[in-house]
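The chain below stands alone, shown as structure tokens; this is the form predicted on its own.
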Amino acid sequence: MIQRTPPMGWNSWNTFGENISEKLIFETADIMAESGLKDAGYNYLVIDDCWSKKERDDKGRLVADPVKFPNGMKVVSDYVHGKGLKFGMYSCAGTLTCAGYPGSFEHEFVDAATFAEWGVDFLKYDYCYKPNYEDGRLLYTRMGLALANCGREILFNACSWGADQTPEWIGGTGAHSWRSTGDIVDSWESIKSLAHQQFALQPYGRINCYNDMDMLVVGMGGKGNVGFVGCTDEEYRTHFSLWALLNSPLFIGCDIRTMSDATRETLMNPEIIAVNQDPAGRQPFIVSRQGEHNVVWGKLLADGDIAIGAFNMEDSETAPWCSLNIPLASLGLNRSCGKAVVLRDLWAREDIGVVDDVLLITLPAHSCRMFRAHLVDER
């Protein structure tokens, strides 16, 4: 299985924890399938930690809860599968789960074929509770090895946090996409952060293997299991614009069964969705940075296009605006290139005009501009 795009789709954790339920993922199929989300590109809806009985059967399968998903969970797939969605779950590489659920460790194999029986798609597999004595680019690769043989393909989620040296292996473990920062929680300061990481992680995002900064926290306004203090709408689309420009997989962790106007708004924008879906894949880079807390950020696009991010990730006490000068020869266009661009704003959705020279943009803390731009001849 060859992933060509940076994955999208729902997953439970963030809002719910471990209060998951038969009922909660029937209504959330529901929803995605009719509310444009699947359209949109939002496929896959997963199932994180908490779905089994804390114990296996006498085959040594995992099982589960009965009281949570009393059909059983093929029961579960076939109705995911049955409005247009791939089915997703989750396991761990450690003998636990991080809530303290069996792991897969030492029943990578048992445990592949039983996910292929119940006909999942997607595997997000955590590292809590590893053995200290085991090589984790060992256990991530067997469990690619078990995936590769299940008799079924499914897309392999490693979610190893970015830890010990995750970067300089993971490529190698069959995974799909990895997760290269520690957990996210609805608030700014943790956006920024996981935002600020990415600086030194872009270099190993690649096509089939893509940078997971986490789940999407948008919507969430401070409610559920990992809800915290919220952010305003326009700290929302600023970690939405990031997520998608750096190429992460693109999964909800909001309610979508109560989403707002905005966070429905926010989360279908066509453009901006089309930039972290884009079919050539191409590394981010940064076009300019100014401290640590001002950068735009940069993508060659599969058409010729450039799309570009300007982010003001200062804290508006001490920084409310901030000016970013994006000078056309930072994006490899010269003056003697003899191009200039036509400006498209993702946002407000419309054209804004030639630039042959240098793009001037200020931002009010804690927002962006995401822009897509069209080269053509100079006048």
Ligand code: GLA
The other form holds:
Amino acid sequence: MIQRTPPMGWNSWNTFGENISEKLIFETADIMAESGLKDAGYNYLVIDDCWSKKERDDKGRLVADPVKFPNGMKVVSDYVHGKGLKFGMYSCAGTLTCAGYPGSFEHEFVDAATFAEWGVDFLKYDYCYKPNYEDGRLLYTRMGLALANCGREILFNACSWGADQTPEWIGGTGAHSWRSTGDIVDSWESIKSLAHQQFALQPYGRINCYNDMDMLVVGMGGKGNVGFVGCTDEEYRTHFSLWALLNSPLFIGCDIRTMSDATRETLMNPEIIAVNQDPAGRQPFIVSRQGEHNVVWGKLLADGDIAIGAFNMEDSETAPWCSLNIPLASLGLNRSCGKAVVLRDLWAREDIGVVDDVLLITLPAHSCRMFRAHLVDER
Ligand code: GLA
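Beyond the form predicted on its own, can we have the form predicted in complex with the ligand?
Below, the chain from earlier opens the complete complex, with every other chain and molecule after it.
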């Protein structure tokens, strides 16, 4: 049975783009297994675009690029599985992928069969080069059907960036998540903009069809395929907290072979990951919002606790810090409930005591605090 929580793993695109190879995938699989990433929950290793030859074979099947993957995809898949990981690949609903390789349009069933033969466990499915006369909903439905009938469980990761009213129909296609944003780049502005777009889209997120805010840029430091100006470690922590709390799939995009200790600590904080992987998969809600960019998000967890994230997304020049009030009443707990909460700070990894009225926090620009609130009887 495919997992119900947001998928986690590593994806080749953000750092490597077309520069992918068997060697890179083997080394990445080794690190995922040995560094603790796999044990932290990152279990899908996904090869994004640019893995195939430009032509299909004479039976109409996709063929791995013989220079990048000289031993074929089954060997890669076996290696990844041998490390206790799951194997993910990429295709596209159009005639070509976004980078110009063959897409799955009108080859959906043969491609699903090929992926199943190679032992693929996850398919990212893009939306470039879709013929104008075709209905995107039908193309995703068709690939959803092909995957559901290919004889192997393959998690369907839709990537049509919200185009053509995606969120209104994607839940019926079998997709486990849908890309609710355009492409991320490694900058604070990009993180801020993608996070901002989620205000309107949050009502569409649901268990088994999560809003996918795109792969993580944590630890990229301005390098690689979508490397741009880069971010500070604090900004990467805010980025990771937002993606985790808003139920996005968590796909690492940096080169994990060379990740710093700060990157490792951000990506592997078990208490933040637990918020993302909460089995109830409930839709997050806005606890309070101050102006455009200061927001407190909440999420009701399976055990009755509440995850709370307070974010200062303002520009550091104009607003170097902000104060945010979180009255318990804004969580639904007014005085009549007779309840207080015990708070745990999830980044400091420490309990910070009982709050029975208002939590007041001060946040430097671009930073956040993440808490877990446990209900207790009021003293
Ligand atoms: C699109 C997707 C990206 C990536 C590229 C590959 O832009 O949104 O995530 O897969 O295609 O070409």
